[in-house]
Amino acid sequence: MANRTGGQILVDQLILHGATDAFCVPGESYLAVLDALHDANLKVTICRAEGGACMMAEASGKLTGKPGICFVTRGPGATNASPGIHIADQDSTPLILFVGQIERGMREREAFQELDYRAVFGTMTKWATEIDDAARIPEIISRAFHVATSGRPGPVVIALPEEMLTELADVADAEPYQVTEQNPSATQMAELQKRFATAKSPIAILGGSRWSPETIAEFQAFAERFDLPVAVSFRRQMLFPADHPNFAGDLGIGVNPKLLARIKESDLVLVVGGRLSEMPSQSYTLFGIPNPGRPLVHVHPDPEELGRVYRPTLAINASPAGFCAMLETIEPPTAPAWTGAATAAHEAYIAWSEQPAAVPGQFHPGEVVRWLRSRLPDDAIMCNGAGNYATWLHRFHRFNKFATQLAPTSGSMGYGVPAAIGAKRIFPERTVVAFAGDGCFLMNGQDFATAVQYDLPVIIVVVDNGMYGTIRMHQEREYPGRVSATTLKNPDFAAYARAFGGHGERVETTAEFAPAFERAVQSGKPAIIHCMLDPEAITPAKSLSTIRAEALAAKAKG
């Protein structure tokens, strides 16, 4: 190969490994990369804050299964990007963050914006490293793609010393990366069949990453043959069609009590891809630790996860793709003892997702979500960050296709807006809607400017109750009547949208939402629909006053 700069070698590797998009906030520390991107066949999205840029890249990784690519500058640029790294870590999302770095000869003098990136990111990445020699760029980038996608996917951080990027090197490109699949053994599949042969009330729970439409279809066929109820983990609702007759619901916050009861009464739990972490396990109360209290078959691509919290009856180190491809090799019992259980579980889910939730005030989020699910196409991408407002979306929307949900299992606020923008950048032909609380929106709301800059007509539904609602709910539950540090005074979000060059609407009643949404669609612009929610409407089931009254009554009883 002819001599190339480190920046050019790096960009060539990204394209070779199949990257099509990169999200960035520019910095002088990686000017050589920006120069190489000028002529590259790689779509670059310029963002307004590093946190938003990294979340857009993480959303790309969630939707495609390929590492999302993000570039930020050194020091504060890197620390600003850290929320996106933490999301990718907890959500098992492949992501590669490139960080500009000081010159190598200035190390350990606390030079301008100097950080030790291995130390800073070492606990929330699969690998954090620094490239000292431009000739090693193909090697290290190849390893980064393999590490980010193998086993349990996750983030990689690579620091790029400034002058290394301008050095010339005569080095060959790497070969394109290949995801390493893990497959179950025939013995393990035979043991799984035996477990089903003696089971009376089995259930499956799907979670994690490394799924695809094909893998989901294979598991769906298995569930149909076995008449098996199938639940999904927290914010993994796109892993099984909600309208499928075997779908039992999702294990999240405010879960259907009937689903919890079904899992507690089961005598065989098949967990595929997920970790059964705090939220889906209902704060680690759903199963015993380390003994789950019932037979547990745990399928996971990372051997270190198997037995880490729960001692499985049968541990299978396999990716969802490897495992599901083998499901056709096992047969259900001739007369399953649980016949009809899937139908009953699905009927309970339908009732739960249709149950009218009368909430205080004139704007009812549940009715809005039910209207949207009848209005939006099946492949619409629904996004949200963290907050009680998301409870209505998760409970009442029905996800029926893969790559239609972007929501942080890490519970990160500020995620919905950049995730929606990243999704629309990757899939411009698809409808993208984001829900955001008033507090959640303003954590990355400045990237609405990015949507306007690139003509990305995302629709942001801002649910405004004038407070950090989730924290206020917990506050009233633990310290009733003692409101502290949770009240917000908000701008006119519709005017905010118009100020950026987008479309803005204000909605005060449920009836006003549908026409406002249609006008937003017809505008062809990025849009914000500012919805006024009564502060009392804190959950689909209870008002804020009810939570406070219950807490006061409990305290009075001692």
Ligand SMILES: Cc1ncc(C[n+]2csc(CCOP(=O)(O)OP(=O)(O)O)c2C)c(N)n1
Second form
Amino acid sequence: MANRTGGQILVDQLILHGATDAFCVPGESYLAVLDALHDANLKVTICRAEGGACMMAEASGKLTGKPGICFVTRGPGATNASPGIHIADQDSTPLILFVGQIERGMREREAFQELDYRAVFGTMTKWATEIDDAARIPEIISRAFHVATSGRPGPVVIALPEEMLTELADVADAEPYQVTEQNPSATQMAELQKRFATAKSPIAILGGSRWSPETIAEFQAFAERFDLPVAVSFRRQMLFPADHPNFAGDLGIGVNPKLLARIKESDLVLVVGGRLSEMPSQSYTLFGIPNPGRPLVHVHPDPEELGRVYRPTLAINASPAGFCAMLETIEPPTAPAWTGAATAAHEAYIAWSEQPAAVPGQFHPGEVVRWLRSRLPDDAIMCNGAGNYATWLHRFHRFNKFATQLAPTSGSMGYGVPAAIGAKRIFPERTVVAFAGDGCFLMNGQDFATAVQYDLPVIIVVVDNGMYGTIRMHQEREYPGRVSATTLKNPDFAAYARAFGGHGERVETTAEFAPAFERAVQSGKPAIIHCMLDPEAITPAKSLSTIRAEALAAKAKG
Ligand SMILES: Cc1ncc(C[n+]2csc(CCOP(=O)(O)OP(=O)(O)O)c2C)c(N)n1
Ligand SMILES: [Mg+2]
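What's the form predicted in complex with the ligand like, now that we've got the form predicted alone?
Full assembly next; the chain just shown is listed first.
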């Protein structure tokens, strides 16, 4: 290889490892990379803030399984990007964040925007490092791709000292990275079969990352042969088709009580890929710690996750692909004691996701989601951040395909809008819809400009109840009647969309939604549908006043 600058070597590595997209906010700290990108076969998306840029990259990692790539500048650029890193960490998403860094010779003087990224990001990445020598770029980038995608995937942060990027080096490229699947042993599979032979009420719970349509199809075939009810973890609905007769629902916030009861009564729980973290475990109450209290088979790609919280009856260190490929080697008992359980679990799910919940006011988000579900193609990508508005999407939408859900299990607000933009940039042919609360939207709403800049007709449904509703709900439950720091005064979001060059709609009633949505699609522009939600309609089950009244009554009782 002829002499190349550090910047050129770096960009060449990204391409040879299969990167197609990079999301960035530029900085003078990494001009040599920007220059290398000038001629590179890599789609660059320029964003309006690093928070959104990093979330776009994270979303691309979630959808493709390949590391999302993000470039930011030092100091404030890097710290602005941190929510995206944290999401990748908690959601097990492969991500590589590159940070322009001060010159090597200025270190430790607190130079302009200097930070020690190993220290700053050390606890929320799989690896945080700095490249000191341009000749080592192929080695370190190769390792970054392997680290981000191996075991339990996650984020890697790499700082790039400014003059290292302009240095010339004569170094060979790396070979493209490989993902190593971890396979269960034949003994473990035999043990699993034995567990099913004596089980009376087994259930599977799917979670985590590293899934693919093929792996899901293999698990589906197994579930059919074993007549097994299959639940999915919090915000992992895309891991099993909702319309499949074995689908039992999702184990998240506001879970179907029947699903919860089924898991509590189960005598064999097969957890594949997930961690049974705080949300799915219902704040760590569903299973004992460390002894789960019922037979638990835990299949996870990271050996350190096995036994970290729960001591499983059978621990299998395997990736979803490695495990699911072996499922055809085991047989169900001839007359399973649980025959009919999958059908019953699915019926309970259908009833739960169809249950008509009357809500206060003129706009019913559940009805809107139900309408969208019949209107949208099966591969439409649905995005959201954090807030009670997301409950309606999670409960009433039917996720039937892999790579259709962008929702942070980490509960980060501001995710839906950038996630949608990242998704549409990568899959321009697919329909992308984001739900955002009035609070959530404005956390990264500035990147609506990015959707306009790249002509990405995403549709953003802003559910406006004039408050940080989730927190108000908790407030009414814990401190009824004492509203504090949760009220919002909002702009006209439809006018906001138009001011940015997009399409805007205002919707006050359920009936107005469908025509507004069709006009948004027809416009061919990025669109915002500003929906006015009665603040009383805080959950599908209870109004705000009911929550307050119940809390006051409980207080009065002492
Ligand atoms: C980045 C971030 N900041 C704060 C929170 C705490 N939080 C969770 S939900 C929420 C309110 C969300 O408000 P909105 O988007 O309007 O949705 P709503 O609950 O009103 O439907 C807040 C402040 C969070 N999860 N993430
Ligand atoms: Mg709100």
